[in-house]
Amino acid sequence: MAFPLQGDDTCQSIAPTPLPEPYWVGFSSSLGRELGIALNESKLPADPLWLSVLSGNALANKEHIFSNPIATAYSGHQFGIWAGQLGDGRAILLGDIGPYEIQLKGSGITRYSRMGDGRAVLRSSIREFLGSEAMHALGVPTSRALAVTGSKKPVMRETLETAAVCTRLAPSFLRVGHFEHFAAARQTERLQQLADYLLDIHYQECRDSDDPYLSLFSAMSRRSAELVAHWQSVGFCHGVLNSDNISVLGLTIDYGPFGMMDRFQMDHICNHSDSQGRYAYHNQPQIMHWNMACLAGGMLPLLEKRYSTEEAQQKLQTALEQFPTQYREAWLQRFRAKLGLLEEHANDFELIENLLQLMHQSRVDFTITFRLFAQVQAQADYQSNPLRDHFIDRQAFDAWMQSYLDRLKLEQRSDLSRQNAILNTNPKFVLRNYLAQHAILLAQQDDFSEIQKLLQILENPYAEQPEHEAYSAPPPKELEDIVLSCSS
């Protein structure tokens, strides 16, 4: 088993609760092939027992045996408030498959379910399935999703819905909340086992440093800074950046009320439960930094084995203070690439920030706007571009465009080279909320074809795919404000 800790309240050995009369809702054939799963003509697993395994109804088929499924304990801060012990309340880790841990989300009650029913619903399972694979195709570090299976079993949320299980995979599902849990419980030995596992398996480059645990913290913080910069560059809002939802591997995990922005809004909130906007788009870097402070607190006992408390705190604080710089560097690199800029110049930050302010003021479509930069000619007049009509304040945009054209003169790059790079950096297709909602509504009527069609399109987000042009369009006005919540 990949999970490094067993026993006590650390984890519970528990079999999934069977899903009554399961059926396939969605399956990622590309991930299935990567894992070596034999597929039939319908691009579903050839072994019918896979349906049972991925629904929680069996622990073995002809290809794999999962002999010791577990649920794990962790703690965390939710919306900035210490929530104490949490854990896998509806997710059960089956074991390993290839380079991944395989986990069933919605597979029944565990010791950590608190007042929950241990189930996930069809709606949220489809969103996580499509969202995970879409983000992977964009190149964003993320957990993956192999399948969704459904059932007519009723599940009550705000309304009566039906149950589903989402099969998700990651090199590890360890999170900041695991460190917080053992630190709060003063289980330093457990903390050390956890850190040593990460050093041995996932952060081997840190093992031989003068202070491996401090080096480990720095590496985890750096990955998180780079991850949130990547989110910002594709217009992704996570929605629930609680510390228990933050991967220690720098992966996007726990897809809930997430969303890809349509009209750009700096303070966009994708989760209607977030009434204060704590996890709004423009707050994500700051909140990730805050979560790294939670991780530092969780790792403090490890450094106290070597230093005084004051020295340990100072070393972690110094490492933590690198986060804003690391984020800024990663953010600049991402947004330079989106504008087709190879070289680094001092005024690039101001250039990008001014563009984003103009985009915010005009509520332009985030994905379409950056894709259109591939049509800009470096020697053209500042008014001769397809972007101009998208902005309300034409005079301000014209001034910005002239500064951008002046900036392009500093690049030793042809128009064709830059334009191709922009097309390979700025996607044409993203998982817009209205597209996901349409697929969900059809699935709730037992039509799962749109899920597979969307998956196929989103697996090639940078390709033109002219036959699917409609899927690159912004939402109709009546579908611009689809409401999402934490309930799933």
Contents of the next structure:
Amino acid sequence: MAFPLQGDDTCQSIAPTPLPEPYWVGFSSSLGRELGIALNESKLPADPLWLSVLSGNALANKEHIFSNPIATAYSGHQFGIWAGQLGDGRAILLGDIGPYEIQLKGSGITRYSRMGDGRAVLRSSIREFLGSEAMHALGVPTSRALAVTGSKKPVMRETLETAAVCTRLAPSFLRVGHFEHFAAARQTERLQQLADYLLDIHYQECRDSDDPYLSLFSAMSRRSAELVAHWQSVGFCHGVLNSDNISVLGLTIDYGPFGMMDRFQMDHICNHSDSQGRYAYHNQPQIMHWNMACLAGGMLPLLEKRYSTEEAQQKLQTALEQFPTQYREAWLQRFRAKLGLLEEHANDFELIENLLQLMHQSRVDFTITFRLFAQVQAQADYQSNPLRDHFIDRQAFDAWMQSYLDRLKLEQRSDLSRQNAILNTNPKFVLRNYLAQHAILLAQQDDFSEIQKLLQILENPYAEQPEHEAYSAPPPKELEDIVLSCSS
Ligand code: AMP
Ligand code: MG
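For comparison with the form predicted on its own, produce the structure of the form predicted in complex with adenosine monophosphate (AMP).
Now the complete complex, all chains and molecules, led by this one.
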């Protein structure tokens, strides 16, 4: 824990800019409890000091819980192009809390703000808050979100909006961009400090290898491959997979114009600013691989201390080439589980791909379709299958279903056991854009109840929760294509 580097070239000591007259917009009581924060009957922190701390006002008020906040320098590739120095332009790392680092996003200008105002608006802060907690509940590795505080302070985007601060937590916020930054600056000592810190704290299993730095690279790349397979399996599109938004711990970070897919479309683009579809759903694995190549470039100077440049490049290249296989294995594991398959058979890849093709052609709802697999009975006539009505090409669907039923015969598993496993793997509730949007519209009118309600539902995504049935529904037609851009 704690940012491992010191010195002016790596970070800036900076207090958050106070947020005028802050109020609670959202608070995760489950995470608060986990951190030992005492709560009142409204499930908010009992001590008013927390509102002050989490809106960035505590230092100005001389309330020292976290006394040495910093913003860190990193660089990165944005949309495939080297962007040079970026850094925490609106995030300030307060310090440590429990097993996490605690960061305020939207808490004012830092040395790295460039042309930005250091702020975040209410809508994007609510999306990050709900998005990260929902992903955590799904079991996807992610930064967490403890709270959102709001203010009437105006913030200019395409229109005039208001400011908010999202408190996010992660064991470390180190990014691929941190490595790229110090590699570009030829500061090998800094790179070594970063890598040693990761080996000591987050990748201890690599410490004793013959070549710890190479091992570290392989482990980071593997975690990233597993992460992106996990994303694909829940229909998550990140939206801005720039190398400065890629965690070196294999966590989902920097929630911007992300989206959970409603209707399944392989080449779905969730970020309106991504006109080329660089970060479309089906491109995410390849893009993550590309980001791992950026990480390899960032770690090259470390390996050059031990090997010739050619040898170092060769070693990193060999490690990098593992990515597609690791991804494919992780993807197969995830999708087999989604279909309730325990065993591994040679044709599973084809079986799953064919299903996704059919889902794409019929633009079926991703979440609902997989959940319906819990109703499939191995012996039943597939024409009576509840899934069938969702597909346009019934003949193709029937053929596929027959191959799935044949595949089920190879499993030593009862219907009941498979069905339960499917219900615990395929969520009923995900943060659909239209649900988030509804909560945001109410919050913009100072009604924050829907945020808490959504949070509570999304904390148990696999439970039936019949009283909240409506929250599992696909979007009404007019809310199918909510446009999200990078503006936040
Ligand atoms: P993002 O696309 O949100 O990951 O941001 C890319 C870079 O721009 C990061 O260095 C951010 O810190 C910075 N940035 C984004 N929005 C702002 C803002 N409103 N003020 C200052 N910096 C910002
Ligand atoms: Mg970012």
